[in-house]
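The chain that follows stands alone, in the form predicted on its own, written as C-alpha cells.
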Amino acid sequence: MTKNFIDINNFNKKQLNDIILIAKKIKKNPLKYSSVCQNKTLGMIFEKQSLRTRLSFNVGMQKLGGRVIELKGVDIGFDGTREKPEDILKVLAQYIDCLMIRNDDHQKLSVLANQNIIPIINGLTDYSHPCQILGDFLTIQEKFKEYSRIKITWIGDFNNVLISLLQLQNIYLFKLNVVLPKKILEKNRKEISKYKNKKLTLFKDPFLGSLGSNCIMTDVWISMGQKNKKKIQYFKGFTVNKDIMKNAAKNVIFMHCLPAKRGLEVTSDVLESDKSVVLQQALNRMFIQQAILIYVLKK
C-alpha cells in the first residue's frame, strides 16, 4: 500500500508521533539523515504561490540527498484539459518517486492518493494544511515540556489551516479554544462538531478565548483565492494585539503560519514581539516535511 499525507486525521497518535520524532532526531543531527533519499525525486506541483511549503520541501529533500523537481499545473495539463489527472500521475510515477501537491482541490487530492501509484502528500488545499500544524505541534513540543497540559487559542476564521489544527487536537486532546466572529462560527458549526469534545470550547469573544491561554494562533482573515471579502468586516475586535497577549498566561506564546496583514489578524509589535515564535515555525516545517518525506518514502 502507498504511504500518503493526506491529512491529519488519517493518522493515530503513534504514527503523528513517530514522524515528530524522525523532525527532531533531523534537527538535531541533519549529517545522519543526508543520504537517507538518495537516488529519490520529489516532484512538486504548485498550482497555489508558495514561500515557505516551496523553500521547505525543496531544501529539505535536497538536504536528504535527494532531487527535486518542480512543476507547474499548467504547463503539464494538471487541470485536466490534455488528459485525465490520473494518467498525468501514471506517467509522473515512471519519473519520479514522490509528489507534493499544493491547490485549491482536496477531492482531487484525495482522488489522486487512492490511485496507490506513489506517495502523494498534502502541501496545502482549500480544506487543510496538515504539514504547517505538524510543524507548529514540533514548534509547541520544543517550547513546553509538558505540552499535553498546554492551553491554546486560535482567534480568527476557519479555515484550512483551523481544520487541521482541529484534526490534531481530537488526537492529542490537549485543551484548544476556537474564537470565530459570530456569523462563522454559524456558518460552520456543523463542520466544527466533527471534533466536539471536553477540551475543545468555542469562543466569540477574543478576551474570553485567550484567557490564560499558553499560545495564541492565528492566520489571515482572508486567505489566498477566497472571493467573499466582505467578511472581514465580521472581524472587528479581532486583532491579536498586546492586550490579547497580556491576557493570556505568562508563558504565552504567538504564532502564525504566514503570510501576516500587520494590523488586521495580529499587530506588527507582537508579531515582532519576543513571544513571537514565527520564524521557529518557518524553520520547523522543513524539519517535519523531511520527516514526512521519510516516513512516505519508507517501504
Contents of the next structure:
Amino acid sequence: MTKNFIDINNFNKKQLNDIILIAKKIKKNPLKYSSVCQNKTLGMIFEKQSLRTRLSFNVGMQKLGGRVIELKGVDIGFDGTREKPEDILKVLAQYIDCLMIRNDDHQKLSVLANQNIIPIINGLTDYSHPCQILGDFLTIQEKFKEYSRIKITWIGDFNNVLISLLQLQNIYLFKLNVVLPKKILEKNRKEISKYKNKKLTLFKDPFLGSLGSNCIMTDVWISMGQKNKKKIQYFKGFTVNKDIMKNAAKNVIFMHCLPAKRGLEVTSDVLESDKSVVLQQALNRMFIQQAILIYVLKK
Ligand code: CP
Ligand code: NVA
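For comparison with the form predicted on its own, provide the form predicted together with norvaline (NVA).
Starting with the chain above, the whole complex follows.
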C-alpha cells in the first residue's frame, strides 16, 4: 500500500499529531533533517496556478536533501488523451518517489491515489486543501497554547479550505463558527450536515459569528476554476474589516491562506495589521509539507 495524503479525514488524531510534531521539530532544528530525503525525488503536477504550494514544496523538499521535478499536466498528457493517467503514474513511479498534484478534479486524484502506484499528496483540489489546513493548525498551536479553549470563526465561502477545516474540527473538536451567506449555506446544507457536532455552529451573520472569537479565518469568495462569478453578490457585509475584528476577542488573530483579494473578503488594514498571521501561515506550509513528505516516503 502506498501512503498518500489526500484528505484530513483519512487520518486519526494520533496520525495528525505525529505529522504536526515532526513539523515542529523540523522548524526548531532544520539541520537535523537536512538529509532525510536524500536520493528521493518529488514530482509536482500543477493544473492550476500556485505560488505558496509550489515554492514551499520545492524548497521544503530540497531542504530535506531531496530533489524536485515539476511537470506540466499538458506536457505529460495528464488529461488522459495520450495514455491513461494510471499508465502515466506507473511510468513516473520508475523515476520518482512521490507525487504532489494540484487539480480541479478531486475524484480523479482519489482514484489515482487508491491505485497504490506511487504516494500522492493533495496540493489542492476543487474539494479540499489539506496541506493548507494542517499548516494553519500548526500556526494556531503556535499562537494559542491550548487550542481546545479557543473559538475559530470562518467567514466566507463554502470551499475547499473550509471542507478541510471542517474535517479537522471533526477530529480535534475545537469550537468552530462557520458564517456563510444565506444562499450559500442553503445550497451546501447537506454537505455541511456531515460534519455536525456540538462544537460546530452555523451562522449567516458575520457579527454574531465573530463575537468573542479568537481566530477569524477567511478566503477568496471565488476560488480558482469556479465559474459562477455572480455569487459574489451574496457576500454583502462579509468583508473582514476592523469592526469584525473589534467584535472578536482581544487576542484575536486573522488568518487567510492567500492569495487575498484586498477590499473583498478582507480589508488591507486587517490583512496588514498586527493581528494578521498570514505570512506565518505561508511559512508553516513548508514545515508541515516537509513532515508530510517524510510521512509518505517512510516505508
Ligand atoms: N495558499 C495556497 O495554496 O497558495 P497558492 O495557491 O499560491 O499555492
Ligand atoms: N479557495 C482558494 C484557495 C487558494 C489557495 C482556491 O481554491 O482558489
